[in-house]
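Here's a solo chain for you in structure tokens, the form predicted on its own.
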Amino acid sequence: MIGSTGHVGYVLQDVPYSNVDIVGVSPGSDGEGIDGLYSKVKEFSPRCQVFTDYHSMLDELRPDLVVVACQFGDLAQVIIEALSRNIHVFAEKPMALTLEELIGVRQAYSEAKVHLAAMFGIRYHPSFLTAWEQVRNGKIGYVRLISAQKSYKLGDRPAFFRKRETCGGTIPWVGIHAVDWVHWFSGERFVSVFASHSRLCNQGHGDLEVAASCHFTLTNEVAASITIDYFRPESALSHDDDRLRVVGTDGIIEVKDGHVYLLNADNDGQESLPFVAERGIFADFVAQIRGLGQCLVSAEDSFYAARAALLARQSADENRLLYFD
């Protein structure tokens, strides 16, 4: 495991059920502390070693799989180092902070014979997975419109969040989940995006945008809107408030407050739907490597969402409509 900044919880919660051994941990960014990560890992992998340099760790241990969860500005170079050694990669998102870096990661992946997935773990949240299964099973007909919300508490973010070159921006970091939902639920391709974002009232967080909005047009004239903010009050019971509304030709499905509501000819939209069986993204990824299953997040999904989020950020920076190739 390289880095402790990202969503390492996806790994730690699935390790006991995945028949894997964590053999080493190291920082992936300057000044990144890994003491907390190591203390958790050694509970189920007591032989785990601590390294100060991830290059040395990869060369000495030659692992089958590496988890990359360092600070965002270093993700691309660490992922490329792992791919160049033909190591499977489970990585924090976005896998790159620039389109040029993303091309480099994709090139390294194309030359390696390994599996790769980004940490789009919200696909595996029971509410979102249940809603997706309903859409996939035709319960709302053909998707025509999607609206999504990502709302977080700001708190006191680490120093690297305060610089665009190390954080990457709020649309690629927070908004990318909703970008992924749009593609995943609709099954369509992105055609264009117009976005905006603002740093006003960010409580001294430098370059960090605390509000953003994106409008995507997709193939088959599907429209999607995403709002992102860091204005969730500290008094709120939960850190985040993720919502999704998907409108189809035969009904509407909504994810809100951790529940799923379906409105169609057979459902009145008042009762929360029962959840599908719970799954784990890391466990699924390990099973895919072993040829025993399929992770819901593919390498192509990972690259596609990253590029869409980076183009949305560019649209906001330049205040103009951008078209996808």
The other form holds:
Protein chains: 2
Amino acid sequence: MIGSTGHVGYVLQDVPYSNVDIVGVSPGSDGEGIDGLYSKVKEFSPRCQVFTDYHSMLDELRPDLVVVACQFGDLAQVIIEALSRNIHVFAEKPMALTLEELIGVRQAYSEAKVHLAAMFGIRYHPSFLTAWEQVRNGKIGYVRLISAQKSYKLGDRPAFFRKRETCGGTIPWVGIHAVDWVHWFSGERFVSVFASHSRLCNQGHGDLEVAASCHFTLTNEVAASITIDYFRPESALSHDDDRLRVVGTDGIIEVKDGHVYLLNADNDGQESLPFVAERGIFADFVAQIRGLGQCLVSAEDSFYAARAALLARQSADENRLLYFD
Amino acid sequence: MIGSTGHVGYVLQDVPYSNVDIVGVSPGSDGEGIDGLYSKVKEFSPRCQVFTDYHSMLDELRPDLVVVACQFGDLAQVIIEALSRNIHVFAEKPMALTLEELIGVRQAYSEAKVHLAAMFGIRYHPSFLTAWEQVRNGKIGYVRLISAQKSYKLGDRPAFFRKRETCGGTIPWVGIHAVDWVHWFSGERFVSVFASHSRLCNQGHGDLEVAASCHFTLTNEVAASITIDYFRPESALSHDDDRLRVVGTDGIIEVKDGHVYLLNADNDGQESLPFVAERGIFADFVAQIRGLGQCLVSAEDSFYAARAALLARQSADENRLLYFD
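Alright, leaving the form predicted on its own aside, put up the form predicted together with a further copy of the same chain.
In what comes next, the whole complex appears, and the chain from above leads the way.
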């Protein structure tokens, strides 16, 4: 495991069910503390070693799989190091902070014979997975329109969040989940994006955008609106308020407050649907490597959402409509 | 009253409290039936006369005020006829279906010494009015981001809905309410719009767009996302599903299902706020004419929302970012 900044919880919660041994941990970014991560890891992997340099760790341990969860600005180079050693990669998103870096990651992936998935763990939340199964089973007909929301508490974010070079921006870090939902639920390809974002009123967080809005058009004239904000009051009961609304020709499905509401000829949308069986993203990824299953997040999905989020950020930076090719 | 196609209910419900006498009704569009309207009007205005030609009615009766609610493609010319006779106008929105027509209406208004308001009656729904008062009273701080939703049942719409020339399109007819909310709640001016819309899967409704999405940027880097659809299932409990979410520096307020939810340091957003006292848009407009009050919808607001909706439609038609001047 390289880095402890990202969502290492996805790994830690699935390790007991995945028959894996965590053999080493190291920082992936300058000054990144890993004591907290190590103290959790050694509970189920007592032989785990601590390294200060991840290159040495990879060369010495030659692991089958590496988890990359360092600071966002270092993700691309760490992922490339792992891929160049033919190691499977489970990585924090976005896997790169610039389109150029992303091309480099993709190139390294195409030359390796490994599996790769980005941490789009919200796909695995029972509410999102249940809603997706409903859409896939035709319960809302053809998807025509999507709106999605990401709303977080800002709190007091560490220094690397406050610089564009080290954080990447709010659309790639927070909005990317909603970008991924749009693609995943619709099954369509992105055609264009117009986005805007603002740093105003960011409570001293430097470059960090605290509000953003993205308008994607997709194939078959599907449109998607995404709003992203860091203005969720500190007093709110939860950190985040993720929402998704997918409008189809035969119904409308929504994810809100961790529940799923379906409105169609057979459902009045008043009661939350029962959830499908729970799955874990890391457990699924490990199963895929072993040829025993299929992770819901493919390498292609991981690259596609990253590229879309980075294009959306560029649209907002340059205030113009951008096309996908 | 000219025409019975639009929201004449705003007038009929307020007449008993407005000390007005409805002296005449006539169609405003070819073939527009007004029997149903007349039968309701004569209950409280028994002397009301029926005309077949609104020009004759205006010339003969010389009313103080005219209500214009004909088919959408005829609104502009009827409004101009009324304004040119110095008659106050309470009119269906959008007051024109093209930017050129809108300039004509505005010119006629500027030359008359009368009041004018468009039927932005949703402002007067207790939920929207309550939410607006909260924002105006600083309960969410500075507005930073808005998302709004209009979702209607399609049903089987009359023929004039199926042609762009006679209907104007879904952004100007349905979306305009949300456009108005964005301006009204934020207090900001529109800077740019990118929009998209689609006629696919419109159940034989010709030109009618059944899905649309608008992305407005406003002064002070405020952004607003609006989604509009006609895909609300016929089985749904209500015709419409109007929603508004306004994100501010100190809180977030939402209108949903006719309720208002406020999340800030003092409110956990779980319970609907009590409503402010009810007011009627037509009663308010009449009071304004009498110098006894102020309608929440000004002539300026009416023109501004119409122009913004027409620019959004143009953006969607031409698939490009458009700027307000």
